[in-house]
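Coming up is one lone chain in structure tokens, specifically the form predicted alone.
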Amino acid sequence: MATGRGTREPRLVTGSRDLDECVAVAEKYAGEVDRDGRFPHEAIEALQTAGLISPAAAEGRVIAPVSEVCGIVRAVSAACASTGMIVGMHYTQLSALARYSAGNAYLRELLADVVGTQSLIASSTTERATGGDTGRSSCAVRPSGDGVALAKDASVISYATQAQVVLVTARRADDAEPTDQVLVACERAHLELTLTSGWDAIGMRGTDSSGYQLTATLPGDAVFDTPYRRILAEDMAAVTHVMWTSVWLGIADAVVAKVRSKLAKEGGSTARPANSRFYEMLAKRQMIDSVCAAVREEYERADGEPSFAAALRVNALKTIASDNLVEIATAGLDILGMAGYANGSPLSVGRLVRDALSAPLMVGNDRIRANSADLTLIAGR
């Protein structure tokens, strides 16, 4: 498993220098990364170095909780959303790797490997046969030698070429239901990469989210021995939208700052009607942050499989974050006015409103409000 990157150490310095510097890195190459849409090299390499892509904890832990990874996120994605939902995305693979590794030595060596090397973990949920419906997997995991193999027509693949390991779903076997999902770690040794499509977006320019054909012949290891749906609904899915809204969180402090400062400069009684609006902006912030803590507070409780109502929780969690974010970054356009919609003005926020449009788009709202009304009518409620 080795990767020819140095040792770095893990580090669990949330509010420290380190960070403050990874930041002012990200903030310098943010609008480099946006118009060129390339992957942000620097600010990725500056948190690796830092030992912040897969921070330590204390008591032992092999990862951070997510509290403390949430302000990392929110931090980097106030100067770079990209980059803060490439370490939202690596961490989220991340904690799955390390919650469900446990009796598999192939797994177990591996995450140490990543949190060692301060590596990144993609992931390949979706497929171009199921239309993105990440529940289901057209490609199967196949008997090979000594080990298996698959191929994906993944249509998404975030960071791909970056990554040290890509967390893959795929049915359990030939004859398995599409439902029938296992997880597989696919180093980059053992896969290939073929392009198929390119990321040329409105938004989130530089995680490269492209689609790729993934091959792979892998030790059977590989193969996580819990089912997809259960790490899902016990991890991912809350880890996930947690992260994505940190994100989010950290575009709207950005919109918010250029906003209060145009607000601080004017004063006096022709500023009140944008005071108003700007005041809106806050509590809507406000409201998505205490969401996104109750949440991250439940899952951090958990002992259990999660219950419906849990289910439903994370779900809202998503649409109302994602809605939120797009009212507050276009309200701050319409207070900045031209000043804001300018490019290469100080308060410009071109750049934070196309970000902030991608939200409601990763998983569509409509499909999470869908899945949520199935899961009310199961319940009864």
Ligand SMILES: Cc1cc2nc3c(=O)[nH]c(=O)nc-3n(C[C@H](O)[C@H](O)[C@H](O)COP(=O)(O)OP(=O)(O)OC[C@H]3O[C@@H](n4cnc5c(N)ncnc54)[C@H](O)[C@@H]3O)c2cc1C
Second form
Amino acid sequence: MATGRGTREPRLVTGSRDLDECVAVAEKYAGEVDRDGRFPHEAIEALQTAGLISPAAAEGRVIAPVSEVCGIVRAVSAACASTGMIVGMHYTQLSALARYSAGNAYLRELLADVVGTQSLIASSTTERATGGDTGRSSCAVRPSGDGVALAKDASVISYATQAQVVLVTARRADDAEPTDQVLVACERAHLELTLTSGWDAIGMRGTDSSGYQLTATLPGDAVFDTPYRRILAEDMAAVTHVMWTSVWLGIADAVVAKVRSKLAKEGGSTARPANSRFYEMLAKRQMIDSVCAAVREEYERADGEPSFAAALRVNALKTIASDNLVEIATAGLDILGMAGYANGSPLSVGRLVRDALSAPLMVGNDRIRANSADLTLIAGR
Ligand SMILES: Cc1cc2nc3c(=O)[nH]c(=O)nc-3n(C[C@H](O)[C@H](O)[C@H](O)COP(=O)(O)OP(=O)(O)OC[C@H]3O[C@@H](n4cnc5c(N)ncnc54)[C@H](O)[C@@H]3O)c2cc1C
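Now that the form predicted alone has been shown, please provide the structure of the form predicted in complex with the named molecule.
What follows is the entire complex, opening with the chain shown before.
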């Protein structure tokens, strides 16, 4: 079976940089990445060199636990949210590959390869026909020669051309229901990506979330044995929202730091309105942090499919964190005034506000709220 590996020379991870250095690199290039809407090569390469794209874990685990990676994602996102989002999205895919590859030698080898070379894994769930409905696919896996083939009209795939692997959702077969989905590991060598739309968005401009017609011819073992519905329920939903929230906390940290610096410099009465608005920002950030920690701890303790209540909490994390982030970012802008509004000012929050606005629509909050309401009504609680 041709695995297609070897298209990229494995690079030795030196561990010569630490997280602070990586954050400094991300910060240095964040403005340029945003202005030019380009992939943050410098910061991603720094993280790769530091072994922080797929941090290894002690005690025999292949990858570091979620709690450890949250800290990396948050710190990097405060400097450049696009870079942090790439790391967070990659880790979500890595987590699924690590957890559901047991018993599949092909996927196990792929995992070792990705960790060893600190390569990126991208994700393709969004499809032109189904939008942000991750639980349904239109495209299907079909038999092809000794293996399988797949064609997907993928309207958004972040950093697809920079990734070694894209994990793609699809229907199990041509005659399968839209909800009968599998996850497929598409290595670069098996993939053809034809650009259908570019990425010129108001925020998160470095994620290169372009649209592609994706076609792949793959070995049969590239299809995960575990149904996608279970992978999503047990792992991906929680990890995705915890990672995204870590990015958003990083953005909140950066806005808070700018407001703090302005208010501290000004001194004056602690009773002034700006101080109480600042306090509200801090309280909202604390709330996001607490809900995220609760979901993360529940995920790390869980064994198998989460309870109904836990699934609702994962959904709630997404809507609470994203809505409150937008409020934190715009409140920061209000307090900073022109100093925050002007591009190029040391207190500018332009990029941070624009990046924050992506949070409620990365899988639309209304879609998530409707899903939670349906679940609750069906369960009669
Ligand atoms: C920075 C960024 C990076 C991304 N990276 C990736 C990636 O790497 N891979 C990937 O697959 N996708 C990616 N996405 C896509 C993302 O996760 C969502 O799936 C996508 O943004 C949803 O697209 P949409 O808003 O056009 O579609 P829709 O899901 O159709 O939503 C449109 C609007 O309709 C509402 N809506 C839709 N259905 C319902 C419903 N049933 N009830 C109530 N309201 C509803 C939504 O809430 C939303 O307001 C990325 C998005 C962003 C912003």
